[in-house]
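The chain below stands alone and is given as structure tokens, in the form predicted alone.
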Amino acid sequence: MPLESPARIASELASRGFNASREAVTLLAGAADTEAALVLAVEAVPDDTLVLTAEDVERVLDDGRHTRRDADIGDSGPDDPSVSTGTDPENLNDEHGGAPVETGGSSGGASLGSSFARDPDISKRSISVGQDITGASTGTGEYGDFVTVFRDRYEKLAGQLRGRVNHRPTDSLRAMPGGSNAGLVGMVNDIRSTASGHWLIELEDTHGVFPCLVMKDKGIADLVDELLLDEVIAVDGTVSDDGGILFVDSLHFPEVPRTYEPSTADRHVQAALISDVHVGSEEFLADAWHRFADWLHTEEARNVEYLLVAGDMVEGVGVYPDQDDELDIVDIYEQYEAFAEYLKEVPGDLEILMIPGNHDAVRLAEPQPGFDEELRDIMSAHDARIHGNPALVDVEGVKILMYHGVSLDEVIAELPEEKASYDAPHKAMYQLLKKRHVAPQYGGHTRLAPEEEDYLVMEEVPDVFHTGHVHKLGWGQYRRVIAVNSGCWQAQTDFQRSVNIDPDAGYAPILDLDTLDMSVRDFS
């Protein structure tokens, strides 16, 4: 059986009667034939040793009988000869080694075969998190609560709009003489077509509500299909004679501006993008998993400093109906305690940050806080960052909006297909870029929770957009901002059977930060 997983090595050791270094598993990890390699520093190593070290195995593997493997890992098949197959869930913990350790990195001569080294001066690195709820939820649910966070979200969008048109607030139209030119910002109250065809929308503001008809042979017309409530728009157009509609001539979103121009890394350096993992899951795809945590100890993933994960890392419990006939783990805590254990996998020199999904052990209502303080400890390996969703993430001057995605579903049950689908799950993405919210519809299937302020508006334009959920891969660019909906790691259950959902498993979408160019791994 293939020992290319650290992992499987660590037990593989613990058998014979040994721990070893970080280092040295690593290092196991990269030779050409890790099993043959493997038997040799045992043997070579003295009979009181107890912990093998970097320099046994280097020893090894600097006498030219085994180097680095250069197997393209994320180009080849599962049954590739050089392709780990991947360790059972229920072997991570072996009776004689326990949990397995946690993989080194390439710092402090963790390398692949004496060659391989990410960047070891840490010091050019830089991420840093705004805009999360954790620790700042003051929310109660009362009438209060809900008055505030819309007000919030009108006053944080209709800013962005007001240059736009001659704004003029509901109360102020009203008086106005019939024939006059004006505009409205106000958020999306109702939607509806009249007899005729033409659309009608009450648009809101903090001054009352106002109808605002938009005729159905007017090139806006189509503009009207992308529209959901609450989301907040600008309207240009005519008041009619008795100054009780205003007859709608443009229509606008916050949107990006046509002008932005993204940031980018001063270095070469890579972030992987991944979600959905559903550690727990039968259908939980552990060989790709151990596929993905093994090229990121290669040379070509050299560069890859960042993993930024975005939303359920567990199956969890109670999801949806008859969820437990699909478990392979049945207790929440012991989900998490597996997921830390292929996170162990990955190398010990990555920056990991991590936000919850609607899978996840936290409030279904969004904003969501990151996870609690038993859970953090549970999930500690390599230091992993974790904060709310969303979360606006500056990784080396990169604004990465991370967001699990809950809304997308609302946004494609709404819009027609050619705006947004589950195939093209970025195309959803432009819109909530388009309306500078990423949940902007209350009361559907995306929960919201009142705060004191909206949360979830986009106040700053990211650079890249990078959701989960739908457990589809799609990725593009909206006005230069980089969407990506990073698939998942979870082969198709027989819930998503049942709702037409056949899920892009087991792939990793990797960002370079200095170009902003993408390119997806296969590990599937």
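We call the rigid core the largest set of C-alpha positions that still match within 1.5 Å between the two forms. Numbering follows the first chain given and starts at 1. Keep in mind it's a predicted model, so treat the numbers as computed, not measured. What changes on going to the form predicted in complex with 2'-deoxyadenosine-5'-monophosphate:
- A displacement of less than 2 angstroms separates the C-alpha positions of residue 482 between these two forms, with the rigid core held in common.
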Second form
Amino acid sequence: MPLESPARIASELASRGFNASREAVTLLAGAADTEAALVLAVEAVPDDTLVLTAEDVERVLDDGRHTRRDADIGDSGPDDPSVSTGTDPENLNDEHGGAPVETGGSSGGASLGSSFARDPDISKRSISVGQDITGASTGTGEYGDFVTVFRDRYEKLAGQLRGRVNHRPTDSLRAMPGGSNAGLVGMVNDIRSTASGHWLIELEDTHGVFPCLVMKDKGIADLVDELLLDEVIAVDGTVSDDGGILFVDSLHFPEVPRTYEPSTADRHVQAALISDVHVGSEEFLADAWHRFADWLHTEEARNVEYLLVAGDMVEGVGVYPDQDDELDIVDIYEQYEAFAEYLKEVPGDLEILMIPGNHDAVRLAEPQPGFDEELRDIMSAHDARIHGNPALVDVEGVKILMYHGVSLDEVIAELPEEKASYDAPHKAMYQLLKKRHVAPQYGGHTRLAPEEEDYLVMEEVPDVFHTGHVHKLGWGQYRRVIAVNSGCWQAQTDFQRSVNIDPDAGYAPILDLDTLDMSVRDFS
Ligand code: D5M
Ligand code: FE
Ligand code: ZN
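Having looked at the form predicted alone, could you now put up the form predicted in complex with 2'-deoxyadenosine-5'-monophosphate?
Entire complex below, previous chain first.
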């Protein structure tokens, strides 16, 4: 295979056991005979070398046999992907759905072999992960574990809501005189509309359940539209004369505080937030991926030092009916091996972090632990970090909550179109932020694993919420938290056609960690 692009060069070096600095890759791309220069460079370095540097390459180029080519190499490079304008962090209404209209036109000529020369200062990087189930799963799958996980959910979210109302446990509510004012923090057990158009919401606390009536003319019916079963809310109201019902005056979600101020990085550094690569599917867009990987080697991408992948690395096997007909690679391990090859195309100096999705070979129930040792070995390219789904990742002070996004299907199915839709997936994410839980409703699409703790509660407010799964690109700000749903690298499958999903494939959202500005690169 000719080494015509930085991605191929990086991949070739990786398969020979080397990482390489971007500058080294760029120098090789610019050599008159790239292949020969690469061979000479790897032969010339000491046996224990792990990272090929620009100096290593310069040494073989300088001996005259492999003079550098001029910048015209750019003509044969891939087109420069289009760039969108960044969002204005001051504008809280800045939202973007349906990616293609948000990106600007493309402007050819990425100059792959031109004068770009950089070596990131790795010492400035920091990345750490909290709230990850990997290695910490205690669930035995028994009924008692479900009780424990829901109790933990209640306690964590009730803690966030307690200040909002004067909570009375359900048993003492029942004993209160009619007409008393009282509050209740509870998990939504049932929602019914009454014959006269009011709403009866049954809330559950650790003592029992209590019916709460929201009158249709109260002005909070709009909030009832947003309710999902099993989420935790607070209500305030008046106890009925017989003490059997609470007439609701106000309803509260755990929420992101209005005053929330996100944290930012101390230097200009960027992260690419992607998901849903689906290697192994006939519809996996290898060319778009090559363009993305090539771009990461260019000067324009010099500040992209982190690559975060929010699940569905591979297409998997037996995930939906008749999936076999559209598999390019039928063996799950071979799918991961192929994914690892694609991963090798990106610069070796990128810090990569990945979590699984519902197509990956880990348990389907959430929270999903990171991959087992065998799959980690297969995906070890560039020392990628692997964590569970969800994972709260601190990247240079910016808290990024990564979650694959299966619950988004549920939110979109249950809520009115204007509050959550496939065309505006970020709005469905806003609902999760508001509920401070990544998968509130139990029992539909979203399978929950019984654990001692509810890992799906957002105990901390993230600065950035990164999901995928619905294969639609959309981003925006919810009370200053950036929500990004990252699209995919897979063209429409027959199955998706049958359920009317029109994917946004081949886009890479790029986040400035110092300003939290977002832009999207188009590699489609
Ligand atoms: O999910 C890609 C999209 O396809 C996502 O929005 C869910 C949707 N999807 C996946 N499975 C189903 C079923 N069984 N019914 C309806 N919609 C579905 P992905 O996880 O990549 O398959
Ligand atoms: Fe997917
Ligand atoms: Zn998915």
